[in-house]
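Take a look at this one chain, the form predicted alone, written out in structure tokens.
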Amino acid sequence: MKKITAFIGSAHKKNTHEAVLQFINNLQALGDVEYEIVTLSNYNLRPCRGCRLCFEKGEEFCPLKDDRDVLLEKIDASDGVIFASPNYSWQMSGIMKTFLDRLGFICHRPRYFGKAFTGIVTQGFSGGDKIVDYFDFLANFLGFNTVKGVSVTALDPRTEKDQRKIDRALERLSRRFYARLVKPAYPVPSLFMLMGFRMGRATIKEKLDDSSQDYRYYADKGWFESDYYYSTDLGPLKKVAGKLFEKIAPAIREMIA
């Protein structure tokens, strides 16, 4: 049995909820899947203040006492996660962005290794692909095994042609997501993910010390000595690439500063 949790950034139980339900029904036709749909607007979730306490001291020092940890517990209990949002003004909904902002400390201290992820965006016109790309990019840095999401487009009322396009897109996504869900949980990382780990580690080593929660987290996990976040066989090419990424990290930081 696999547990899937969908976090939806829409209070209206229409297009986005319907797309997520259709996706989950497709998954259940492929295998033994249970699910929970989390409508973010039903939870007390306050905007990040940018105080950086979660970065510097730890997430438990966040001054916002709301439902953030309730939502994080739902991710912890899941084998697969979906972020779904309507396209509002060519961007995700405000409540979805608030939720993702509150995950910022996990980008510094990733933890969702072994969990599958995908994103679903619904829209009437255009721009949703950029939101999907952002979901995918963020999920990688949270530690998920990311399956590229989809943006589905239709005006109300939907035409039969639009519905067929949505059906095909969600069916393809469900097959790809289910395949990732049942594969080994800890794949060999891509060069991009390896680069993120090695360059991030180099920055923490250079810029921080054990007064920082980020530094302590890496030390506690043994990441200052490891090839990657988890045990994996990189192979000779990626071993060399990993050393190179770490060596050039200072120069890259200077270029993008």
Ligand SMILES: Cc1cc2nc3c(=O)[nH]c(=O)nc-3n(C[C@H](O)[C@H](O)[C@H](O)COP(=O)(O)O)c2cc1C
Contents of the next structure:
Amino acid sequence: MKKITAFIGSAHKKNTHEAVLQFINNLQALGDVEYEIVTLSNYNLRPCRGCRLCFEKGEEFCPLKDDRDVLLEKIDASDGVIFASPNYSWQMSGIMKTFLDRLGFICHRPRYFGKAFTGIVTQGFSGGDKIVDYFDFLANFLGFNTVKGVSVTALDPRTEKDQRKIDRALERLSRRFYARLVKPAYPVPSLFMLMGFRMGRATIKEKLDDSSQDYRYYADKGWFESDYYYSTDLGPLKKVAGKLFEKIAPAIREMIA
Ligand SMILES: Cc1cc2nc3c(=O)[nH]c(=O)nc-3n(C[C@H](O)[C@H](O)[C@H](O)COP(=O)(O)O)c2cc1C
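Please move on to the form predicted in complex with this ligand, as the form predicted alone is already shown.
Every chain and every other molecule in the complex is listed next, the one we just looked at coming first.
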């Protein structure tokens, strides 16, 4: 039995909820999957104040008293996670962004290795693909095994052709996500992810010390010595690439600053 949780950034129980339910029905036709739907607007989520205490001292020092940790426990208890949002004004909904800002410290101290992730966006006409790309990008940095999500156009009234397009997109996504959900879940990282890890740790080593929570997290996990976040066989080429990324980290930082 696999457990999945869908976090939905729409208070309106219509297109996004329907797409997520259809996706989940497809998954359940493929195997033993239990699920929870979390409608973010039913939870108390406060906007991040940007104090950086979570980065520097630890997430337990966040001054906001809201449902962040209730939601994080739901991720912890899941094998797979879905972020789903309508496209509002060419972006994800505000409540979804508020939620993701509350997870900012996990980009610094990733933890969702071994869990599958995908994104679902519904839109009226355009712009959803960029939101999907953002979900995928963020999820990689949180540590998830990301399955590229989909944006579906869900205009009402819908023609049969529109509906068939949605059905096909969700069907394909379900198959890909299910495969990731049941597969051994610690893949060899892409060059991009390897670069993120090596450059990130080079920066932490150079700029921080053990008064910082990020530094202590890396030290506790053994990440200052390891090839990657988790044990994996990089192979000779990626081993060399990893060393190179670490070496050129200061120059790249300089370039993008
Ligand atoms: C305030 C608002 C802004 C929207 N902005 C866009 C937009 O920029 N681009 C787009 O393609 N659709 C836009 N839409 C349409 C929604 O993305 C689309 O209808 C979506 O499926 C709604 O999902 P829901 O039923 O879960 O709320 C907007 C809808 C609303 C209510």
